[in-house]
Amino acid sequence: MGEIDLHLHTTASDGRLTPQDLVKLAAELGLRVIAITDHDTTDGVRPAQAAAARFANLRLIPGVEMSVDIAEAEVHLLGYWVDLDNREFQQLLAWSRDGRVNRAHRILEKLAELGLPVEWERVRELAGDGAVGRPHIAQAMVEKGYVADIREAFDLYLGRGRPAYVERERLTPEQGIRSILAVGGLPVLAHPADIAGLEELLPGWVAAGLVGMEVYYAGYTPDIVGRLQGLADQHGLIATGGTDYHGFGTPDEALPGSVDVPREVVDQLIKRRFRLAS
């Protein structure tokens, strides 16, 4: 097991563990540095910080995972050390969350047309106090017996190109990058291996201020890691990593820390943070 995981989700968005329980799990697994990166919300950060204060050997980085859009694809940006109290940034995240709710309603309409009705009230219950996401709809579909598990729900219905998939309003990557930088954060490209045309897109994102890219990620083969590391080196990006843990409990889900992220990554991020602040 590794000691660093910079991509973790809680019940503040579509994770299954509360911030407190996620921090406890990370500490039990021997992690030293974690980042809370919920989708389009920072609501899980402060409860996680309070929980992490009880563990002397655990450092917590406040973060977020923002949804941005390119032609025919969805891209995610991780923002580390974002200012939690910046009003404009919180308004931007709220706008994005509202888009998630509208999207969820449209997905439910499509599912009903397919003969797979799912109640909005149940989806909202599954989301709890967090932002509604497709995993909550998938979980409701599992409960209904429409699919065997969450992965099957995405593969058959909810994934891009599937019959119940719905696009939603999002920022461009450049807008997302600049919004993270504007609140003192470090923008990092999440799970980039499947982005079509990544090599052609990266220069523009780097010019906008991208500072890092996930190279170490759950399920990435050595060949994929090598290719991404080469791109990171080429563009002067910090090669970060994490599991993207949601706590779904599926047999193939990577536990926090199960991706071996080099220890020097955190030092590199800290140095870049202070360089940008100076």
Contents of the next structure:
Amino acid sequence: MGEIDLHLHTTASDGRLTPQDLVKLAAELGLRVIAITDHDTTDGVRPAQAAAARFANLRLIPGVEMSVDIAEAEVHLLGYWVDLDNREFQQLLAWSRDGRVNRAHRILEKLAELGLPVEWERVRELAGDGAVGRPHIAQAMVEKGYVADIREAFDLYLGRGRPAYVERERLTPEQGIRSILAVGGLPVLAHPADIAGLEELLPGWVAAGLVGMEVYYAGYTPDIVGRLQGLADQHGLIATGGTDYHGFGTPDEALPGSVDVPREVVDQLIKRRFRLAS
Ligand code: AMP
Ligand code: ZN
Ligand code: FE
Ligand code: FE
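Same protein, the form predicted in complex with adenosine monophosphate (AMP) this time rather than the form predicted alone?
Expanding to the full complex; the earlier chain stays at the top.
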């Protein structure tokens, strides 16, 4: 069981645990450093910080996970220590969240055409105040009995290239990287193993200011970790990691801390943060 998990979701986006409950779980599991990385929002960070203050041994890194756009792949960027109060950055995240709502409506239109109607009101309710994501739509589909579970909803309908898949407007990876750097954050490439052409794409992203890449991630085999470690070394990227825990409660879900992340990673991130700031 590891002590570091730098990729966690809460109800501020498509996670199922409130920031408070996630922090409590992390503390109970003996974690020492966690990062809150919700999709296109930092709203979960302050409640999590308040909760984390009660646990002397738990350090919390404020973060965000942004979706960026390249052809034929889903690329996510983690931003650690982004300035939560920067107006332009918050406006950018709000723009992304609007895109999520718009996209959700279009997904529901496609589902209706497929004979699988889902009410927007229910999706909104499941998302609560948080950023809407496909997992909320998937959950509504499970409730309707259209699919057995969230995974099946993605495999049959919502995943990229499936019949109810819809693109949304997103920043380019370079724009995402620069927007994170502009607010004092460290841009880190999330779950890169499945990005086709990663080797060719990385140099441009590194040139734009990428500082790290997730090498340790739920489900990554030693082979994958080795390959990613090699790429990270080659490009001088900090090899980070986390579980991407959402609290879905599925049997195969990796619990916070269940991916081993070396301790040095946090020191490397902190050093890089201060080097960039000075
Ligand atoms: P969205 O933010 O709407 O693009 O949805 C992306 C989120 O959906 C990811 O962060 C995962 O939580 C979830 N997701 C993506 N692919 C799958 C899949 N195949 N099975 C289950 N969940 C998935
Ligand atoms: Zn998610
Ligand atoms: Fe992601
Ligand atoms: Fe994630």
